[in-house]
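Presented below, as structure tokens, is a lone chain in the form predicted on its own.
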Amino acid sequence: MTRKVVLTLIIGVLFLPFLPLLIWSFAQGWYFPQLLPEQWTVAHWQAIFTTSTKVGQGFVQSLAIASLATMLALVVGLPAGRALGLMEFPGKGAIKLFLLLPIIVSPLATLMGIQFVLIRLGLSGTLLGVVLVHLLPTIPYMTLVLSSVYANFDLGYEAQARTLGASPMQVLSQVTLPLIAPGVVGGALFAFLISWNEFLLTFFVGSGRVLTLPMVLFTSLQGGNTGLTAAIAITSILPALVFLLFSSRALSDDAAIGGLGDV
């Protein structure tokens, strides 16, 4: 069995749970013991483009929030990951444990205090406030991924570039970033997916005024329209899928370039 066949089978198994969603999104009604729906419709897909479901608004705001949260997490995670991966200093283990706390502890444990601060700053119920609170789970993932990458990073490449006259910015852009690109892409993927699918933090800090796609999906679930809910769920998967495919392509290209370099 070739590698391509195995990969196709793995992808098929991974996407198999989404097949019922796809069927429901086109089903007029799907009742037991029917193997497939007897009547099909595109009304559910037409409905998600209407203003009543607010899918478009939720989609755009989710994309903006996830993109901004990923970029800010990267800005913080790059220097923090480098420090944790390359340097030895007192309290390093405690800092790593502190970074893990937002992942281990329920967000509700710290959400009330954070919301109180954001209210005082006038950021509660704003898109910026939601972006900032999304950094709570995204920065730890980004930092820990990049610290693992930097732990295996050879500083000799940067030293050689500096001896050849490269400026600090040239060393960063032409030496360091290309070498750690797979880790950056992996960390960005985690951060984007976490922010894109975040509901609880958005619900509390957004105060119902910042509408994201997970909130639209939750509202649709309460409405009991299975077909519409399935269509919205598939819509919410698409950007994450595109980001995942882009990241996989970037990682494959980096691996290929690295292989050529070894030759």
Contents of the next structure:
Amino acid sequence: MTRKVVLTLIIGVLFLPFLPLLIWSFAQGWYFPQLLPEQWTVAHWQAIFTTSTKVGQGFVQSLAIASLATMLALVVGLPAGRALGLMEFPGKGAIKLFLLLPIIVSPLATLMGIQFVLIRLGLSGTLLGVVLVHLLPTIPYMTLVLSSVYANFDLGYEAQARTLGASPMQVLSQVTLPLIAPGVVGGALFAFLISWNEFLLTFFVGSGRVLTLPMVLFTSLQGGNTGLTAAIAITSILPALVFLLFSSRALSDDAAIGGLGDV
Amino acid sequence: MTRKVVLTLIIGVLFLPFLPLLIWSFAQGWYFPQLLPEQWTVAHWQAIFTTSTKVGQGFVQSLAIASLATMLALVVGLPAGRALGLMEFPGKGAIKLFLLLPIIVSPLATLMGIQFVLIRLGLSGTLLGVVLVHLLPTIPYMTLVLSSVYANFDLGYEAQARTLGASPMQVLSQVTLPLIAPGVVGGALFAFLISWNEFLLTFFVGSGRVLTLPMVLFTSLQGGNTGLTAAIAITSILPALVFLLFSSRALSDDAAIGGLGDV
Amino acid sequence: MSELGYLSLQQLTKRFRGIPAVNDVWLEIAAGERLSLLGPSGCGKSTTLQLIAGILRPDQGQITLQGRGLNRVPPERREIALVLQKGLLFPHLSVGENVAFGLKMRGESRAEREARTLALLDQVQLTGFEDRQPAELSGGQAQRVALARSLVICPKVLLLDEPLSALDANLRGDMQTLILRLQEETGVTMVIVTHDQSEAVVMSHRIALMFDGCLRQVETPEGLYQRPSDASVARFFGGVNFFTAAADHHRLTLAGGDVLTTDFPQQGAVQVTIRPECIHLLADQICGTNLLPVTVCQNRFTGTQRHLSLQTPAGLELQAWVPPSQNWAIGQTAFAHLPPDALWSFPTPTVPAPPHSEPKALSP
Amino acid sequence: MSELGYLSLQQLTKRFRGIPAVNDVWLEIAAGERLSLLGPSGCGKSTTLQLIAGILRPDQGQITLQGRGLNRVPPERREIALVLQKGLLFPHLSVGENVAFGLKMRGESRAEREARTLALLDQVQLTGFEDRQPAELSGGQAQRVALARSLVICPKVLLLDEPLSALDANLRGDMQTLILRLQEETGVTMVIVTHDQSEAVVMSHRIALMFDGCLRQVETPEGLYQRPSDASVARFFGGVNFFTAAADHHRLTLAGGDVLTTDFPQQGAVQVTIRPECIHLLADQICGTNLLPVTVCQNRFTGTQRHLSLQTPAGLELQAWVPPSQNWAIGQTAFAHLPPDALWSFPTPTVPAPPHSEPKALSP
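Got the form predicted on its own; could you also share the form predicted together with its partner chain?
What follows is the whole complex; the chain from before opens it.
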């Protein structure tokens, strides 16, 4: 009983910041010291679907960029993660350590160099340029997650499948991929979120011409329309909620959480 | 031999973005298509130490905020991590999952609610306010890292020490803390980095009155002084380098990397 | 060994989520005795040990040492040392610091600590190892350091929780010898938890057999083999021959014929057991009594013995373990001699006797 | 069992970082034979198995099956199935899908797959388990499914890598019986890797003993006990009695007296061994030959035997394992009978005989 209360409390505290957002997004004016707004409205949510707020555009661009960045991170991360997770070679520890660089160094520090290159390549201010810089955090993250997924993968399964008559391609599709799937999906969702939430890289490389949802939200935050801003903020949380839903399903599955629980 | 080349290559690629920074910071004008600047200077590095650039002020404020945020995160994270890592109770998985919220949700989404509260408390634009919002990402992170550190801790050590005559306080200071130290130090360094690199929360909550290094760097990036910006960017990387140095020393120690390698 | 009651468990009960892991255990241990708590995994033997050490608190019952109640004494003041399965040397301390740990906690002087540490390392045959790191030790060496670390504080009772199960089979024998020698040298009272009955047999004066949180029999090793209290105890100790018989004083009527026993069975239907290594197989009918005519059905060489399956004309099946030098052909007829003093009987059980968790069979 | 050479290893060598794990192994295995690769961990036995399965490629040498070279045949086309220690059932497939895996890879029809799967599950006594998930199985059940999964493809050779070492002691006996029965029913040629000589003895027609990557002796189980090729082999099989003697034809002069042997030792100094369970202890000097007067120094009850340490007046030490019914008091004098056919000799070794990695001692 006490535990249930404590549990509800903890989860409540973590959700608390989202409650005023929800109220604001439906409030027509909500001022201190009112406990609740006097009038409710759905106008802010309707506004989101108009082109002038650019929320739709931002949502689509964010979706496209994050999907592409995630897919490319998977393409690089799967073989790299297998090598790091399953093989022993000198310098392996150093590589895993240096893969942390894009995570522990602020994008602000690397932006100048990146911008310099992207401008030369004519990619600054383009969608492709933004996708490329989003690979900077997503590929190392994906590689690290997949290396720990592979580290928990017993190569005996592959040997076993081979001796039962499976060709290398059959082993990959029938054994390896199904077995590492939970970790891969979890890691991909997390990489998607990294890209989806990315602000600084998009802000500078996009140069105002690439409009992801965080850009729209940032602009709205600096403006004064609390209701609309709250509605946009809630929209931007959607993928994180999908992630939580997936993770709570895979909660019993250690492989998926193993790679993520330690983040 | 081939492996050494590959290794050098990978680490080279990861370090590449920092090379132009280094050149810019010592260059007196460096323009495309020059391979290297014609003239070198230490003026940018000297400028950092003048008060007008506010780098010194930013450095000190960043250091103070990150140190405080890390210490407070440790105070909360040590008992919380022990409970999550060592005890079994219903809802434990849910708590660990919801602790991911501040990591997977962009600060942009939660800023409105936070600002609202901080303004009421008169903490918006104050150092204390910034420290408090920096706890939002650091406490959950620290708790998760310490829960995995404690999950790898064998309670048998404590039982063993007790039967050998150690009091509970002696057990804590002579056995438990020394054993979990590598994980704690690694996690604390990482939490420090999270706070050190924090941009959006400081930007809005600090309201321009709290000047951390990322704020100084952001402003400088939007200005045009490439050399000075590069010098500031390099300065802002210093703690990350300290972290790498520590981690590479603890590389052989699984407890430390276990909590961090999967990030 | 002095009189019983040095260490005493009275009505000891410990429940986890309401389910008793240790259930109403009464046990008296003498000073200087080596007693094994033996049973399958999950039988409550480790829990009992942790209750004695003070790491767990009993829900009911009392533990006394030299007549003094321990229930409210914290583990660090019980003078009862514990050695766990994995040794658990403190990895941040050197071997010497590990051994000296208990002395340091007691505030002994550096000189005293050093002298005692070196002496104990000597005793466990690790002279000169004091500056090594635990990670540099083999499993057997680590376990010896753990022993030294526990003995250095001169405990009144030494508890060993499966101390050898993590070691290779070839090391186990050496460690058994070492532990026996240390116990004899120090005279410390010793309680050993193990699931391996051959280990319990070698290591202990008495064995306390536990099934499902309850003590089933407390006996000397030989007594447990020769006079098991019921069929489940006999099975746990590798008993394979069980048959029903009609008892009339010392005479047992089996399916294969009549035999005499030195046991005093109840009259009427009883269950009879005889250990497979006690059955002798003879080619000829030399002596008249306790001989059953049998046919050899199976002959399995196990290295140090031959396991024979025998059958009497009336269908009674017997397992006999004979020396490898005796080779019998399948189908050969012979006479099985069941020595009267090896036949042991219990009343036919009214409830199924085997314990809840499957006991380990004796692996010869 | 047909003639040797069904599966044949010729000059097989595999190096890891230049160090040979398998070194110049020649071995001929007959169709339908059960052969054990026995040795301490790290001796190269598992590597040999993986070379046969095709998971590793040899650096040198040739593997042939029915005369056909396998070196360039990938594992999936060798018709050699492998069962690993942990079973490794595919966790994303049901028990039935696991068993049918090999048939599906071969493109068999669904009807054929289902029929064969049900038949194999029957054979391993898991009828009705086809819809269970691997996580729902006990260790023994999982291992039986792994067996069924390997046998369903009717392999020419079945390789088992420590198939029982992850199981409880009490399950091991049942699994041994099941594997023996399956092998006899299917007639499949079987190679078993194990470090446990009692397992090898029970499971195999012949045992190939490996130390340090090299084959040391390939023999029947009884042959390895009775005619070990050298002292290190004898020690691995629990030999404890080793003494030097002067040999003169069939007469051996020991420190305790003269004995006769049916072995044909080299003349001069030889090393003599006798298994401890072959020594009989007699109270009186019944027969005249091969009797040594001894004193009982130690008597250790092990449950199914008594391990006695004996010493002759001249200082020769003997270990004798006698039935538990024979109880000897410490200090008692007796006569040790060393049967002539149990005395086995080898030339005195010029190099120290024990292998690099400590062999496991026989744990009785």
